[in-house]
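Listed next as structure tokens is one chain, alone, in the form predicted alone.
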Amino acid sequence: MLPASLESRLRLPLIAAPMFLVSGPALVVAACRAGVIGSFPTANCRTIAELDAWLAEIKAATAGAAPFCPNLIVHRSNPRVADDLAAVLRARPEMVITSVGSPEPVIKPLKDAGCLVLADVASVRHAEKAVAAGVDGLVLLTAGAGGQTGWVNPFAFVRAVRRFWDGIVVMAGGMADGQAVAAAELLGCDLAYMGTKFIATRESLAKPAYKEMLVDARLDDVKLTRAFTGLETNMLRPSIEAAGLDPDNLPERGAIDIAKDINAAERERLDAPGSRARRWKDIWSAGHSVSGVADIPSVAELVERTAAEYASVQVVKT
């Protein structure tokens, strides 16, 4: 269950996921003003000096409005952990979201500063760990998630969590609409996560292009591959072809290396003109939500367009 003072807060239950190289300020502020929890990869900033511009501006901007939610990457090779955590402590946000890899490490200093913390979970095995390491809620990545992704049906993977833990549960994977956030409420979470949609915002970071192949793609245009990341992932075959590559033909990479995605001069080398083509940049992410994407609107349009779905399974249900 949520807490009070923030459920009253939210317009809908629903959680503005955090995309890399997506997420911006832009999108979380316009997200939280728009009565839904806006969130971000602290990866996102390039210097540990942008990450606490961001908090800062962030932080004033949404005072009052539905919480602001920074997403910690803990996995081992992230050599930013500590240095990001220390940033996010001293913005105190409500709450943090980890992924890829154990809260555990980073959950003590959270919470003594009073974060509720939500760990991405993909298997039941790994939200028991996460249950144990003292988190206050679930993220499921199931299999319609964009980006990393699970493999678990969702309603089967809600029932068996909800067995064993009381606290937050939030579903991700094919939010397309409000009515699908309702289901996800209705079978027992407290949250959704919305990631698809959102990149498809005019606040969005992504690329115009990259806004337009979400418009024109298919469910069938989404490709799960661990190609591009170490990780089980979901990808657009148009951008997968786009960069010179056989989306039914890609090697494995091998091993996750976070320090490699996120190294601010490799991604400066990366940006400059004629580089050759890399994942996230140029080889994009989508749910199995992209066949809802039908344009390209605010957020604020997006959430006033979610609400009203979501208003209108309510009426059917009472």
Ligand SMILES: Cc1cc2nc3c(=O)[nH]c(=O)nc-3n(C[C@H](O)[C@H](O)[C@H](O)COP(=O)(O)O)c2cc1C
Contents of the next structure:
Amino acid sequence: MLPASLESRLRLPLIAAPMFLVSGPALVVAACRAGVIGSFPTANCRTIAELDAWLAEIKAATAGAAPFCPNLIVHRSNPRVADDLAAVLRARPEMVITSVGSPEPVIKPLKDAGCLVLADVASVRHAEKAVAAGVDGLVLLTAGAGGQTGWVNPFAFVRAVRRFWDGIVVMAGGMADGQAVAAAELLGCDLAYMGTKFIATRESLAKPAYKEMLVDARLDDVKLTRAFTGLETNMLRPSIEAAGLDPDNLPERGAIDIAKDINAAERERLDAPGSRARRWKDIWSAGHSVSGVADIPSVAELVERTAAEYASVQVVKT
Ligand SMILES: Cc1cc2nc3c(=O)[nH]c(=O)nc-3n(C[C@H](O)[C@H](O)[C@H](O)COP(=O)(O)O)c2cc1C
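What I would like now is the form predicted together with this ligand, since the data block earlier showed the form predicted alone; can you produce it?
Below is the entire complex, every chain and molecule, led by the chain shown above.
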């Protein structure tokens, strides 16, 4: 049940999903202008000053368009949650997504500022907890999603959540085209996330070689592993192989440490010439929806095509 003021500004019930080191202002602005919700993790900014600048730029460029939606990674290892939250509150976006942790600590300030809060959850227990904490919507992370993934079957997950929740539900994982978006809606979702397909757009911050690999990859090239982040993550087998590793014999890794990922000095070290291939940098993630990546269009073209696919679906009830 989307608020009418939001629904009326959407061309499609779609969110260009937040993606670490992939979603920046160009992608977000193009998505919003094309009529879908554009999202980005605040962790993509190396400093709070940069985050303030991104938020101001995106806000100015999307006035009257679909809403933009910052994503706060609320995992306890993220030392920047409070500062990023303060920057988001200064910008007053219409909606915010929380991920990789409990939304509880950030809900009150966001709701007080009039923000719609969506929390990403991967189990029914976490969905119940997020609802009890007062969220407006749930992003259901299902099996096959890109990045840190879910493991629950989407059909069962949506229906299980709909037994106790009539607020906003977003399907995350496996959205390879507009037909999938229509199917998610039929199942009971209000919105769908599309991540991997937006990596392979001209506006994404991903390296050209990453985008090309998505075009060439098939569904079977997606490898589920805990080796790179400590949490179950879907990765591209060819990128693991290119880094000199065997995708079928990867080591287990310890707990996720977002502090390390967003630390500016660490990122510069990874950017330095000669740096060894490291997780998120040259070992790349993709969801099962990589099966729908055939080229590298602009964001506007991707939304246009998805809207045409969505419109082609006819549901006949007898
Ligand atoms: C490269 C990559 C980075 C991601 N980074 C984030 C992130 O920073 N925050 C977040 O909430 N989700 C992140 N995700 C998950 C996406 O928001 C979304 O759940 C997922 O892409 C949906 O599946 P799909 O890629 O098959 O569409 C990431 C996904 C990918 C592929």
